[in-house]
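One chain is shown next in structure tokens, namely the form predicted on its own.
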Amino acid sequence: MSKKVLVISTSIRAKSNSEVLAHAFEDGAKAAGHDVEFVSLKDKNIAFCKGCLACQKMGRCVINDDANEITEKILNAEAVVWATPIYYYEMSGQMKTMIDRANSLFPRDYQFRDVYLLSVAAEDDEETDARAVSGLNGWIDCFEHARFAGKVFAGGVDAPGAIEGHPALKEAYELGKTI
């Protein structure tokens, strides 16, 4: 059966590795099936939170920016998949803006289930993302029928173009075709 897939690529790079990366992952769900949007972050205008909470009555944030856009593409997905370079071993500071600023998702009746999380760091230790898969899922504990659905990290990969040829990339496809 298929499914309404967001692919949003946080990096605000041309061609970085967490989007070639992401490119993978949406690759393989388009092979099997899957509606898959992809956006980027880069060339968005996405003001931080002001923590008003109005977004909590309103249902969109009072901030008129892309970020309301953007929300109601994750509102409407069946599956959310983040892609991040890894910056100091959390996720990047675009990623965790548009997470504070989906905020207006909290009380409305959200599609998605499965939630996804693909990263790229220079360094190649495997618990390099553990911070950032623990903040992405410190964002689904807030949605009781979401669920972290799977991870793809590449270690290694700091300059432009250094995912080519990474094991990664295959990885990605592969968890792509199994949503």
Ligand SMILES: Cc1cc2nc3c(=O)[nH]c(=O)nc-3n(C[C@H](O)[C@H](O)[C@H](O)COP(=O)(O)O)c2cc1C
Contents of the next structure:
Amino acid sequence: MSKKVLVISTSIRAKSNSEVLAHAFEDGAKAAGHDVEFVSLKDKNIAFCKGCLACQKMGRCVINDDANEITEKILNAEAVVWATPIYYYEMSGQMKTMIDRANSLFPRDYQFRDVYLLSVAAEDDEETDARAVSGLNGWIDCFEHARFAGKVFAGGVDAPGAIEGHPALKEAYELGKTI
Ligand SMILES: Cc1cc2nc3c(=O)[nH]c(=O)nc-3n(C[C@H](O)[C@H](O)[C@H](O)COP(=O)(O)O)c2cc1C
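One more: the block was the form predicted on its own; return the form predicted together with the ligand.
The next block holds the full complex; its first chain is the one shown before.
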């Protein structure tokens, strides 16, 4: 059955490696017949969460910037795919800021069930993405109907575009196909 899939690419760098990885996943999910939307945080205006918690009553954030539209897309997607560069052995600040700004989702009738993580880093140790996986699971733990459904990590890529030819691209494509 066709699913609504949202891919959120959080690197804002030109020729982003994690964005290429995200597109590979997108291609796989599309090949499997899913309805995939790709959102990049590039050129988006997203302020930090102020922590006022007005969102819990209003169902949206009081800050009127691009985060609200992305939050609505997360609300309505059945699968959410986060793509991030590893920054200091964690998810990027952009990704964390978007997660925080989507705090209105908490009391709402969110549709997402499967959550995926795609990440890239200069280092090629298999533990390099561990804290980012853990951080994303902290978010997922707050949504009882959601689960961590899978991940792809591409290590050893640093310069813009260095991911070209990396085996993780095929892995991401195949994971996208399994949704
Ligand atoms: C602020 C910052 C912190 C980073 N921290 C790490 C790190 O902890 N470990 C690592 O292996 N690479 C680290 N990197 C390298 C990036 O993960 C790497 O360049 C990656 O390919 C960037 O992905 P992108 O092209 O999608 O932005 C860091 C890069 C930046 C800019």
